[in-house]
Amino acid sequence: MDLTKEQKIRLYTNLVRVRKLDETMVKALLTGKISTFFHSGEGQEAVGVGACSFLREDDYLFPSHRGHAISKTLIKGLPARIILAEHYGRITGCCDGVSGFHTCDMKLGIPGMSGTLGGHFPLAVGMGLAAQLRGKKQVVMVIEGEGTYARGTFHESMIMAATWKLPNLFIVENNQIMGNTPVKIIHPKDDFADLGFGYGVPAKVVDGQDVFAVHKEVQTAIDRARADEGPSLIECKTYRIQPHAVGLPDTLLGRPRTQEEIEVWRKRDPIKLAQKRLLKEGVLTQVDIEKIDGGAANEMEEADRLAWADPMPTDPKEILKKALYAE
């Protein structure tokens, strides 16, 4: 089914909140707002919002750890001021039953981030089962950096996920680097989707910098998994502009990355291929263009002012309580 023009300015305009708030995340640790660490998704905004952005409400995501998951979160509708809040150390961000990180919100059907790479499959799958039993066609989406689909995790996952039929659709993060290692030293081919086939499941490889290209892909396996035909894989090419994490040494293996190399990628960054596409399509003005842009910076600027000004847990028994159980 094409989009209607509604639909592409919605995937546009959530590819340039996701970078707002990015852009928010890495000020704030570099001005000590944020005490710990940030590992930027910049350039990799397709993915998440190219696979999240129509995602029904009761549908469940189980998202990867890459941008600390802003890409797919901010997009199923977790706030940004939750997810900053989180960052803070505020209230809102560890007390009041959602998280950012930590990705918790069963109401927006995200049910929290595993605590290991990769151990987001079996939760994935577990909740693929009570799915199907339920019977209401919701599907269970995860979405995990490539080197993750190297663990036994993944593949225990999707022979369960492929031989009961169950809606899960698996969707490869792939910006080539794990860490500070490339993942062609680590994987024997080119594709991760050639995964999929060896149990008899649809996979795709497609362009992770064009989220229209995503959304193609990705649509097409929530049919498939609504309509009980069981899992997908679909493998997205992307790649990763900032170092592991701001302010880190950016190398591969001991050297420095090539400015080079970075350089061609933001080239294809996804918020000017999609500009460019839908300027060409006559869709959006470079008059819209603007207006969204500072819509979504008002966002993140009102979210910062509100996440920072919310208070610190100070009750030990209050944190224990709605921070790391759940009733």
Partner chain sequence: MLTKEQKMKLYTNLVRVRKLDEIMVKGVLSGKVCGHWSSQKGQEAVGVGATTFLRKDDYIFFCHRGHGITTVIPKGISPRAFIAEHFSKNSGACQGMGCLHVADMEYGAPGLSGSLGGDFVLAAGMGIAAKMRAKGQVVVCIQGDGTYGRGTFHEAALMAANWKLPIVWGVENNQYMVFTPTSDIFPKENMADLAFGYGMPGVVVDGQDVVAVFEAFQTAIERARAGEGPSLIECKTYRIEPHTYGMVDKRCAGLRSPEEIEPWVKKDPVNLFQERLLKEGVLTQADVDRIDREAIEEMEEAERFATESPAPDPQILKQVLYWK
Given for the second form:
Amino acid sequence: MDLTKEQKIRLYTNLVRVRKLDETMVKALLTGKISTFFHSGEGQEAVGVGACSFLREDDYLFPSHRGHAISKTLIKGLPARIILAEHYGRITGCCDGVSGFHTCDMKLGIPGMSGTLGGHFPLAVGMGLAAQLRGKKQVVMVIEGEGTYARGTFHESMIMAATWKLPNLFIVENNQIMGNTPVKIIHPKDDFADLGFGYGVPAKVVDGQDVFAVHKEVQTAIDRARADEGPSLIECKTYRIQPHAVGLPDTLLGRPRTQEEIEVWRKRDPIKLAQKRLLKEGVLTQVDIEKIDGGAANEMEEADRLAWADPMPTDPKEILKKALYAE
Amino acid sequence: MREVRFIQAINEALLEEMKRDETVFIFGECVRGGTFPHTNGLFEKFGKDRVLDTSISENAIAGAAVGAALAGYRPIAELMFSDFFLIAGDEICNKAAKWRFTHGMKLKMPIVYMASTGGYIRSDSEHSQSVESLIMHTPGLRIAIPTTPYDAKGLLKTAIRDDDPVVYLYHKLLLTKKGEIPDEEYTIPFGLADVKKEGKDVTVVAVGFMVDLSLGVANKLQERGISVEVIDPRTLEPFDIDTIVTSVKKTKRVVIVDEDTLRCGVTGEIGMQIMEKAFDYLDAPIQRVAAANCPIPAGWYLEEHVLPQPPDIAAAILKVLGKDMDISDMKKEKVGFDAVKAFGDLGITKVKQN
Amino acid sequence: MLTKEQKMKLYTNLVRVRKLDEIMVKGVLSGKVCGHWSSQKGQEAVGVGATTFLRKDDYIFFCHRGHGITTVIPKGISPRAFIAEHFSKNSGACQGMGCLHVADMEYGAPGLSGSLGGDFVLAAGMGIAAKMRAKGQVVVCIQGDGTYGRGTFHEAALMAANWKLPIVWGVENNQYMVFTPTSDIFPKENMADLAFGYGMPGVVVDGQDVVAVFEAFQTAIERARAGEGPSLIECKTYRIEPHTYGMVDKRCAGLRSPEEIEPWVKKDPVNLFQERLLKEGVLTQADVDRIDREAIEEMEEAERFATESPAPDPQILKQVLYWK
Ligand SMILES: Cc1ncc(C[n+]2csc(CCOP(=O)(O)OP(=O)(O)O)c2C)c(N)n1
Ligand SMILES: Cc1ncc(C[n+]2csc(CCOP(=O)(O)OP(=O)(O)O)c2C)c(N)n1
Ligand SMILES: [Mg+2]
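Output block for the form predicted together with the partner chain, input the form predicted on its own:
Once more the chain from above appears, this time first in line as the rest of the complex follows.
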């Protein structure tokens, strides 16, 4: 099914919103508003935006740590102010400010984030099982970095999802680097998508810089899942522009990463690519682009201002009292 | 009241709860009929959607339970042997135990992790362990260890209805044990210890299968004029220290018995809590009986030298009382598991040992 | 091509393993075996075909079924040590401490993980060691179909493929995981298909045919010795006996039907190979009888040895935790 003009504009706008929020968060880290770290997802926005822009609210989503999931959670409906407030430890954050970057909002189908990578796979299968039992055609999407696909939990989860034909989508956001290690030296094959074959799960490789291509492939998989035809695996090839976490030395195997390699990928920046295409198709004009840019910048500026001004929890001890059990 | 076996009590709790609440489902290895027959009949009654067999995938079993709980269901994850909690450590001790906290305490995590526990079965070091100290150590996990059919049913029903992750351990040697349960519906609240035998001279706090061993010893000592009170905490988290303190105030002497290792085992934690709450009432240092700091050998000539035995419990009781007495008769009796016979009783085996 | 002697050796090993299995069954029934016995009857061709011609310094990991009987016996561990270990005697391969966990590093048999699937990652480690040592050693790791569900396989397979480790992964697919048919818990017909994702060869062979098994492993072993990396071989076989000896024989909740088992009894690997060798003229009926008799004598003698051996001294427990 072809995208309507509105849908295309929505995808483009979402790319820009995510980029602006990423920039806001980098700035927040550098000015000490965010403590510890921020794993910028600059240049990888098309994966999350393409995959999540048309999810249903009651679909479930497990995003990875990259960009602290903003290319997925913002798109699934979590307001920037709430994401930022959580990072700032404010009571208005999605987890009352206790979670750091583990954003979560069950009403939006965002169950939270695992600290140990690869922890999401079995959880997603459990949600797939729940979705299947409930019979409302919800889908469950996991988006993880390629490094994370080496966890044994992936194998166990694929077996379950494929055997029970669960409505799961496994998306590989292959940015070609795991920490400071190029993935080609730790993975035996070019394509992670090849792992699908062993489980009889349809698998595709797609250009992760092209938001429209990502969306098309993911939509096909979603349709399959909603039709009870089982899980799919989609590998999106992209590239990490920033260091693993902002401010860390940008090295590969102990040596500084070459700027040339980064430049090659900057030329394929997902926003630039989408812009070029939509200008050519006449979907957008230069004026529209500036408007979208300005709108996104305003949205994030305001979110940042409000979040920062939000109150801190007044009584941390009270919060910790509720820490362990539901009642 | 009617008499049932321990395993039947578990089975009834599962049947009743799955009938009562259709968000309850069970999955794991061989739950349609398997190694331990406590899930028998569930598949016939509730079908393949709610009784699911999996491959050998402990991480995915334990983790999928977390996912299903997050999505509003009440999964029961059967892990077969409590030793495999170590495999699924990330899912149980990191995800199930911490997820709710990590994400601002707005989520429920109604999971039951079930598994057989303990040794005396002449299997091996990876099918005989007791993991209660590991679980009790982890903030966010509840843990119930029933020792009678009555407790097995009542505690499991509570576990299933609880909104937090509960580890529920059934000891292999208790599966065939018989006991009375009421005909009508009942549950047992967590955090309520049960005085399994009243006594006035010494308090024995025993965990899990050790309750049975301690009761045996207590009855033998009764004939010799020593009155032992045996307390079964039933749940280690929440832990009912009050009942124990009340008993200590009466007897002034304590022995703690657990099948897990002595070092960093739950006997240390319980003993310390008694020290903090009832030190002034103690007339003698607390005694502990637990497994040696050693993996559990598979060989049957060696297992008895590692796991607690009745004479060890008797000796500790005598020591805390400052008494000397001949207990050599107790040494003859061996604690052990005749798998063929036990499984024969449960209808799993067809061959009788000769 | 196998020589006449090699064929005789394969056949003899099949018979020895079968006779040892019978002794173990008797041992369980008479209460001599410590723990349980999971008979591997009818599946012998897999282990025997894979390991009979391994080098002594090659490493093996085996499935829990048969407690390694089809691999450690061809590899050279004596039936005496095997039986005595199961009787928990100090003359056992592990001084009576391990029982089903038979191990002897002299024959490259490091043991058996109690939690299934634990062996995959250990095999990867031994593969790394073998590669570093550069003496052409290989690691053969055969596990049950159910065990391949463990995530440890994925992690080990990635490592092995990525570093081209000299490992042969074997699936002994007996179509059951305890009472659960494998087809109910694995999404595809062939587990060998898993190999594709790791970029290693994956083949399916008839697990009842000891020569076919041998040939498939031989190809993979040569590849591994040549530094070309791991392979995955799936052997299709069938569990004839109940999951453990004496258990009620179930399929899910119901009983397993004799009609299902019967065709597989007809494909008994010992009988199939015997018929073939008789037809080829490699064996005469007299040879068959002699091999049978010798195997029985060997196993009965080993059983007597084990029975007469003393139990381990509990003092041994003082030294169990650390090397020193
Ligand atoms: C189980 C586990 N191992 C290691 C880490 C530490 N860690 C955090 S991010 C990261 C790299 C992840 O790489 P990848 O999945 O490719 O995602 P990317 O960072 O490239 O987006 C690692 C190793 C972790 N959080 N959890
Ligand atoms: C990690 C782990 N999970 C479960 C078990 C219990 N268990 C023992 S044998 C067995 C079945 C193994 O199936 P498979 O690998 O197909 O071997 P088979 O018994 O068919 O030879 C199971 C589940 C175990 N030992 N380890
Ligand atoms: Mg099997």
